[in-house]
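The chain that follows stands alone, in the form predicted on its own, written as structure tokens.
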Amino acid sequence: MILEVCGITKTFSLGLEKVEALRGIDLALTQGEFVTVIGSNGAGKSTLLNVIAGTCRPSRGRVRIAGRDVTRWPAHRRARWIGRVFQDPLRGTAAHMTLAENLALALRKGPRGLGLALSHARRRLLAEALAPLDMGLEGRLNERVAHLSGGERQAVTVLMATLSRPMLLLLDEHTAALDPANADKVLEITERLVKENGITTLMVTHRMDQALRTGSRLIMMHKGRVQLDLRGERKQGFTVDDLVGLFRKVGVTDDELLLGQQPLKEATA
């Protein structure tokens, strides 16, 4: 198993108020298993990501990444063997500098040896790693990152997610932000470098029809549990009538995504 979740409890304190966030989820992945997570909202699914990630510790319950014990570990520690891409596009790239600087780093995981990561032979495999892309980047490499669109730079943050091969990729809701053709693209190119590069992947979306047509396996939560685990032919028999029939049956009425599209949301270009 590439990803085992065991038993897993998150409880908030908000005062005097104690929120669970996650109520006793487990949850394993194999090698190269693609999973889409659906839920409403507060249904825990970004906290299920930060206890994976190791920037939550739970509250009971263990993680374990290829076998080892990882409950303990800080999220510096495990981010050799996790890709994470965010909503937020500006939240996967350093903005003041360079395409390439962005890449390089992404390939070294730190900032020791940038230099040589930037010889002349390194920046042509950059070049062929954007190129695929089909977004025309791989001309732009000395251009700051700031300059790129949203839809460019989220692009580049999955391709930085996933150059170093790492053994799991968590994607928070990351074409939410994006306007339906750069969301769509954007999608493609995730499934496409996921499948090339045999990457575990645990993806968040708010999205029903997203999560039916993307991936082998799909699992929607409420209120911090998993309510269905749905794989192969299920799956695929399975339509966003049938999800929101299933989300009404636990006592979603009026959640944004019983609307059975993309959230309505500021794009971003």
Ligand SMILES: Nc1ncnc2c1ncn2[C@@H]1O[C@H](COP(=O)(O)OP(=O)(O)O)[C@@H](O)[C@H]1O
Contents of the next structure:
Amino acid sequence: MILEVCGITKTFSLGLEKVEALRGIDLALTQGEFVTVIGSNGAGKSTLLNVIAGTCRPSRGRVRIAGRDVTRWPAHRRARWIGRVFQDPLRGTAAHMTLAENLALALRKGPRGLGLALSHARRRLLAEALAPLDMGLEGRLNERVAHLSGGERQAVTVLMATLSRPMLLLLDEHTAALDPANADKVLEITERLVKENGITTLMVTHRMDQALRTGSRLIMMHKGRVQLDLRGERKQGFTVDDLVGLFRKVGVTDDELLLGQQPLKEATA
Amino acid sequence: MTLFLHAVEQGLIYGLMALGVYVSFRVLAFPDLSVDGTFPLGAAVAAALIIGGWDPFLASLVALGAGMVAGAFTGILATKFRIQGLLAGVLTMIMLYSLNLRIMGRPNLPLLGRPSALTAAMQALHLPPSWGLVLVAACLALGCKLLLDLFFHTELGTAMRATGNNPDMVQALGINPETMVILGLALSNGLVALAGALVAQYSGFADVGMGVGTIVAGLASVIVGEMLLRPRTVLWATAAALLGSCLYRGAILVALRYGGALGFTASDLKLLTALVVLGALVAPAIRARLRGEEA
Ligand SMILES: Nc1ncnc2c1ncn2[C@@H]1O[C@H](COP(=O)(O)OP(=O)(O)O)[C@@H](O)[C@H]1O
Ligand SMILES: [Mg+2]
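Given the form predicted on its own, corresponding form predicted in complex with this ligand:
Below: every chain and molecule of the assembly, starting with the one above.
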């Protein structure tokens, strides 16, 4: 098992009010699985990813990575095994630094020494890693990342998250802020890098069609619980309409489908 | 001419302090007020040791170490104990005020007739007194600048730069951003304390009040240098800090010499400096507003 999540709950206290973001999540991912995660707004998807990455401490439960209990490990220590990409393209890169410097930071995880960050050999290695993105970025290694477009930055972030070949990749709606053409491009790059490096992946997406098309397994979350876990042939046979039906069954009203979650409107329209 | 030489001399020695402020303010994006305490800390440690018979080079190195410890302390307050950055710096600064008095034993410690690292280096190299000091100061400042440039191109140094830019990313890459802040503040305050140690030896005394306004003077140097050179790389940014420091010291010397005629005194300098920094800090906002209203 690459990832085991056992009995995770998370309650946020906002003054007197309590928000139960996660109400008991059990999940196990085997090596090489590509799991897509869908769910209404506030279902707890981001919180689950934060708990796995260690940026949010669970109220209860354990997280194990490759058999090791990492529940009490700080995020930067787990990061050796985990790559992450967020929705906001600005979050994944350091804008004031060059493309080469950003990528060089991602070559290796863990504490740093006093070796030079960029050698000629490393520059060549980074250019070779950029070339398959097919965006002409290999010729822009010395440019500041701030000059890149959102799509380019997100593609670079995905590359950075996989460069050190982590065991686990966590993607949180990482194409949602991009225009459709760039979103498709970044998803394609993601799928290729995941496959090439055999990385176990958990991808949150708001697009049900994308969730069905991508990966080997689909999870639907609602109100802090896993409501549906589809694999293999069952997943292949599922349609967007089937998913919408399930959302209705767990109590997501048509209003919520239409108002609360715009992407569902797209999918059903 | 001598005014020019003095400005460069002082600008380069104080330039180490400007480099330190560049590290905290620009690289880490941490407005660190502890420099107002670590500058006189460096002076106090060096002066006390030199009077105690220590070699001035060794005394300056110990001062640098003391500054690093104090900087790390601020970093620990700000990260491990989650005290707001500004407050953490103020706490360190206030603690150092008392500590500096303890180290010196009294508010002002003269070093007249004692050996100084700067003049000792000048004599060892058989340089003439007229321009020898400028050369020693230049070698020292450029040496520190180049070492800093080199450091910021190592794996650790790039990680530190990324921390000021995007701590989330740094954490996701397996680096502890808290460690980076603590190390960076140690580096910054080490440089500032070294500057304090050298200024004490240069001017012949250490004074418990000599740190007041260090942060503002450092910011003024960094900002003025940036306005002139518009640096896009670390190499240019550190050069800008040194250039800014020389200009700033030059402006002070001019003001001290000719300001009397215009009716202002040395005590008005801090007000003027703060106004320069204020102007530079609000300029972008005003420019943006003007542009916004035009559009
Ligand atoms: N840091 C936080 N503090 C308080 N409440 C939070 C915090 N993070 C998330 N929540 C709440 O937890 C619930 C789940 O949020 P989230 O995991 O972001 O949902 P999703 O990503 O599925 O849209 C929401 O009700 C949200 O308001
Ligand atoms: Mg979310």
